[in-house]
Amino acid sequence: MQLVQLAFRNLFRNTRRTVLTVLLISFSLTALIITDAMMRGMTDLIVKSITETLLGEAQIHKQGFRDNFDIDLFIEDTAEIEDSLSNDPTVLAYASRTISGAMISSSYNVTGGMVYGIDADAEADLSRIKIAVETGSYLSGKPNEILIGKTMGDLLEIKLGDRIVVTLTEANTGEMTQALFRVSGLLHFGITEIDKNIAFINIDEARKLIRLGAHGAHEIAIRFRNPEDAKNTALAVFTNHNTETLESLSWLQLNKEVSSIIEMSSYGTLIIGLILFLLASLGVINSMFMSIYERIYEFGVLKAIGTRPLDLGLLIIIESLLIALISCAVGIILALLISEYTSTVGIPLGEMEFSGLAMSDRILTQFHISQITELPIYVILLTVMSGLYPAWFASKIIPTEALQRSL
């Protein structure tokens, strides 16, 4: 306790230096906590942009369908799969879809794209299609309804209520079929590929047009009650539906590029943390050495009257520990105040699209308990380690040389 009291008094012999050192470490901790919170928020934003837009958190297809979206590779009867999904406690929502390439034409222009046949009610709980309707109305189940993106609408030079002709290919036969639709709604996802190239019609109508049968579908999109379940390949959703004819894949497997980016983002936080605390460590070492040189005469006297080298070294380490504890307290308070603001107001990004994903104009930082438990522990350890070299130096002081140097 005497060493602790002495260390505490020594810290404030030069208050300005101690305050600057504490601010250096606390600002580094604050920056690291905010960076981690921002990376968590960005990761959550990217995942939601992928899974809630159209992809879902998992999908079931016929083996090989996603290689080139072959219209002939469809699930003949989805009833059994849908029944198992409805009884699966991990599944929140699911929706069957048909997917086919098409030529979409108006009186003024023509464009190619993909036509999705969707169950409007099921999709409302699974994807953002209903929310993305900017003008007009969502699919109601009436005949000849179609939803197209605003970008596609501009290209075809049409507006709400206009008629367009969709030319499709029938499954198995390869025969061409046409149908007349009336635009019931214009979508805006903010993702160029969807707004420009995809249209949505009622699934019953799509099945008739491309002759899939009453329960045929090209994919079944799934949403879990717990989004983290998408990472658990041992779930029944994946094990029961990965067969010789079917494949069940999570969004991580369906979009490997983005999942790799998310995985690498954690290393980004680590690198930033190492750089910040390398600089902070150098500041601590410098501060400790300045403190030692200011007290070189006192250390010489202490060694001369028989103070053990271990006690002198321990005194410096305790000073480093006290600096670390004060810095962590200040850093956590600052980080919580900033996080309180950025988690509600957000960090502005402006409109941007990343790897085909529409990014919100703000990142809402996410607080996690590890930010005030694990990160401060690392700071304390690094700060104490930074004091080891000055402590070793202090323990090796030779009294005669210390007394002569102070004269």
Second form
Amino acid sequence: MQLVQLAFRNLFRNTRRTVLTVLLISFSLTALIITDAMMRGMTDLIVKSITETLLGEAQIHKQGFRDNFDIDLFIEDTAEIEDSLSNDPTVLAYASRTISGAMISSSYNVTGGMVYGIDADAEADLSRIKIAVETGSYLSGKPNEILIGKTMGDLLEIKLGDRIVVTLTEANTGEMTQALFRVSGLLHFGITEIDKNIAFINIDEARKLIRLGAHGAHEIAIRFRNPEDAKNTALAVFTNHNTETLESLSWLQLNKEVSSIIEMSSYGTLIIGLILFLLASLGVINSMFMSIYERIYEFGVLKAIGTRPLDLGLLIIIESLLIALISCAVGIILALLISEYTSTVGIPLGEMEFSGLAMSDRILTQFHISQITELPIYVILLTVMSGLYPAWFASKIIPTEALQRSL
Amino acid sequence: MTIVIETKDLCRYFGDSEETMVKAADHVNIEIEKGEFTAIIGPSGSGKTTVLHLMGGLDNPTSGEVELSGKNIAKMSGGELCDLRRDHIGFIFQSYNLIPVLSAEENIEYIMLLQGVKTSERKKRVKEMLALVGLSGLENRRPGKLSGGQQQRVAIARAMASRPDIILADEPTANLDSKTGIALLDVMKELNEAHDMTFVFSTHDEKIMSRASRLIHMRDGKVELDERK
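Follow the form predicted on its own with the form predicted in complex with the partner chain, if you could.
Expanding to the full complex; the earlier chain stays at the top.
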């Protein structure tokens, strides 16, 4: 009789207890896998929300521009950079933008904000501006078109087709300039900051208004073919355009607040995992001890007839291992079934704005191979470790005491 | 005659102070010869089980020696005692104590697995043992499906399967009805006579006493009388 076979049979001496222990561990594993899948989904959602809304995955600016959005700090000729980006195989899309502070007035009200001059076609592949048009239409390149956030529209008490005046400052001269626009679309990003403060006009008009020249821009936003490339600062996008006058930064560097939140979320999974498995480990220890106390006389007999303490300890460890293996199988199957649902239907959130990010109405959990390879290994290790103390206890049973105990 | 086990001035005291000290075995000197069918008898608390445990290396004496086939087991380490019990001593307990998840056959086989006996030899011996104790045909039954008498027969077969020098039996008939107890004793007596197997019992049972070739009377941890029939 092999120890494994004996251990396996021992598990089913008290089927109810074994089933409960297995369920405790497997539910903990399922919860951990789903938490991990949810965190991955949430991270993906946050990253997409931040990069796809407006930011892009990387941006190129004139050195110092980001400090206070100084209109004079613009890239004089974007053509060379755009040429380099269009030949870069890692780049999916890019778009030049002008950015300037403005006063926006209607017949009824006035507000301050930022006016972005955008390349409508290039922007359609890069940001969500086109998708965010709730009423009216996206920029077509016609003169005097302007897109404003719905909140800004409410503030200015205007509707689609109404006229507004935008007052800007010219670059280099600091002279004031004004232009009349007709509202061609109202936007809804779900992010108060954008919906309230940003307006979009055609880049050619913006360049003329603030006198940036035919190829001037304040920002070039970039999207990569593989979003993970944003983490790779060795890419040409970053190395070629970080010079004395230019800076090329990934979204992680541009929005450190969110990148910190994402980093913290991985610790969140770890903490949840630790709590879950601390509880599960206590359950395993309790279960193993109950099982040992029930068999204490039997262990006395086993030692009396010549079973070495190490073998007895090993028997308990194998029992723990078998419980862990069965639990992992159950936990993985359960997690995959739940994941199948939550990765397609999603976990509903309701529309929410989180730290300046618009979250969609549901999180789609994300499966990752480590969820069924790494996490179960931790579970097995922890469960076996939980069995160490009961195993040590069993190996130390003194036959004469054990034999007297139940007589 | 060959001496299988011998105790020399064997003492086992429990308790720390003079007032509370219990002398479960007090300078016990016993020689068990090969083939003897010995019963250690005495009232409860006389120390017969303690002496049996000391003889089997289940407990360490306070002082004195236990020699099994000439080796002093009182000074052996835990691991050495384990090996000694596995290879030289067979135990039969009052509550049978078979492993409930193993069949009769597997229970008998277990100790031989610990000894590293080859599969073919194990199977052969199991068959022999089951036949000797009259349980042929019940080899696949687990203890829960056997009567008390049948379980104790499996325990005897298990004790004998390892080919020990001596079998130590602690109240082996205490949980059995009279008829089953007699049948079981007859099995053991037959094994004793046919195979020259040495048995030492600790018992109150008159039936064992009547069949024993030697009675060692104990009282208050001392040997009061040692009579050979």
